[in-house]
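Have a look below at one chain only, the form predicted together with ligand PFF, in structure tokens format.
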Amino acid sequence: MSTNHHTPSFSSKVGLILATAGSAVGLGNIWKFPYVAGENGGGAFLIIYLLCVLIFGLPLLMTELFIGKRSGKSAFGAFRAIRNNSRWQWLSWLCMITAILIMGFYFVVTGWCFHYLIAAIGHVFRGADAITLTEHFQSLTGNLPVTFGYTLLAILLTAAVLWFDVNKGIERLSKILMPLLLIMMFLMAGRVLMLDGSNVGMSFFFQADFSKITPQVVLAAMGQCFFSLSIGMGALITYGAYMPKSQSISATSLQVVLLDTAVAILAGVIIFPAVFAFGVDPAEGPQLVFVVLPAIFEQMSFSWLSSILFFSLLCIAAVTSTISLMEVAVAFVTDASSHTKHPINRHKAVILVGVIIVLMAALCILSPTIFGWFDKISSCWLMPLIALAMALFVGWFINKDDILHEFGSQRGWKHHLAFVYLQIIRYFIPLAILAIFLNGLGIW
């Protein structure tokens, strides 16, 4: 990414999709899912989120990303570089607010991962069993000052990155991290299938009891499929504005819808089978994926290599997401103080930026309550509705002909794609988004 937003930083259309995809996959695929499917009902729950990635997720990253293309503005200008005006700016405060929460519990999760995976170079789970394994993690999260150091190395490392505009390295290396991310889970998936039991964990994932579909898990899935995705935060509009003039959103959004979805399915293939093999509550909460990663690791051949390789993709893609998070806040109090008479520069919104993560991730590390929040508020309402706003926003404010030019050709399937597209985001998400908010609350 560039210093200067005026200049497109992603030169190649793989960059654009790396970075995005680096953005959208991350510890919502690996670390959370597991555990909201978990705690939701398994199959139930897995089906009503790939109703949402179909439903939201694809036409919202399309939207996201046409605000940016559109613009070719942060988080903080594009409303108002869009329609001239400043009536949408609370649209940017929100999208500020919300990626500063999830800041705030995404780093103390991220500095977890750093913490397992010294633990995993050192060896410390060899032998271990689930009753070990879940002790050492209420060690590591009841040990306030090891926690703090671990996150402050993630808030470090992402903000030194963005310091030294280091990204064009990250993209290069993502395209071998990437398939590597890949290459392993489907090793540690076909580990797992092997061992005594998987069976129950497999139905657990797959098989739909329709009687656990409540509201709540509703809100869970939508809540799940935005924050997976990286939509409804300014993220995507950040990476859209340094999107090359002649690349096909529709085509990058389904390429990283894709692969998102897929990268948390063989998540869960992984961690269900497992849980119930090594006789682990599927809902267990956020500590899920840290008793049973390194006690798959122990039942899998080259165990210390395989456990140090997983950890460290794991971690890189942590921080490609944590990158994608920071650089919302940090473009956007780039471009807010650009025209008044105290423009701060990128390394004083870098040293600013990470400064109020700190105090947010300190908050998130002293109460487990405060890191729930967080990530409740953020995921389940903030996303939605920023993403809510965003559909209204392109389905109503932009000239229709404009997005049919953006998404479609003057006539033929392409121009019915984009015909429908535009019925989705003007009519169908708004609605959709409220009868779930609505529903959530138990109102409707």
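Now that we've seen the form predicted together with ligand PFF, could you pull up the form predicted alone?
Keep in mind that what follows is only the chain, not its partners or any molecules around it.
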């Protein structure tokens, strides 16, 4: 097993945790989690989701960080370095393809967030109702030059962060954005909890009606777990390669999972009390953030500040994820070219990846069908497939003693927990992901 000593690394444990949590925390937590929970029974979904995070999310997050830390390489060379052969190189390319597809539509949505933040600052939504806001959203998505402009802004801002090395770019910004995100979410939660009728929304979100738990709810929770924790796209492998060798994978993974889950729950605390306080159906779907919530804000006192606060935190969450996604591709390009006659440095890699993302995003803007394909192919097929392959790779093709040594001591309770982890990724997770594929095919 080779180790890439020239790979950059985070300078502190706090920087690593916040950057990795920033990779996981994104639109999946604030935009997608609330409406999926609303469509699947609220409290019942929350319980199943928390179980999925514990049983699937935490072990898979540990697995990706282990692959990165063990190899000292990005997604490009990690599997080949650990096995000392190129049989698993296909999985490296699959990570890269998935990250590129996700960035294609994710940057477009991030552009929408920027637009709504600027519109909120300009008080464009003053007095608007749900019909007016629906027309506004349709006008935005139908105006290709405007949508492309905001998307390009999101790409350029992300590229500007990655232009610097890991310490001066990703780590430094994560130390600012993640605490700011949490502060803003607590402020927003405090604001909506003062609304009359907010207790009904809290009851919906935290009181479980177990009769609503169905196989579809379980599968929805598993899929949301993958999306929310950014599992199966190579970002966590890349950040694992940047881990200091003294950093504990299990402790880091647990802290990241707790922080990511806290943000998702806070998003529910913000959205459901507001939704129920104004008599809105919690199962409104993806339009909940861009249409329903602005209409609710306009009925609240201090509507201008509420809109600005919410869309600011939405933009921050989006950017922390676009940074990690783009870093996957940048690290991939630099590593892939390092053994050629013409190696590509970080600056050139940022430019090259930026151009590719602009082209992919342009396709998504021009064609809603392509937008949907990129989303469905990456989220429903490639991410679970990569997670399945990584679980099999670590569970069956890496020496068991190396895994037990990394995640626990040779004896005692830590050793037993490491043994449980190994059984989960060998047997339980592959079977569960197989169930997701069978569901996607309509077989089960």
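Only a predicted model underlies this, so the values are computations on that prediction, with no experimental measurement involved. Positions refer to the first chain, counted from 1. By rigid core we mean the largest C-alpha set that fits within 1.5 Å across both forms.
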Please state whether N40 has a C-alpha shift of 2 Å or more between the two forms, with the rigid core used for the fit. yes
Verify the C-alpha shift of Y49 between the two forms: is it 2 Å or more after superposing the core? yes
**Shift of L144 between the two forms at or above 2 Å (CA, core fit)** = no
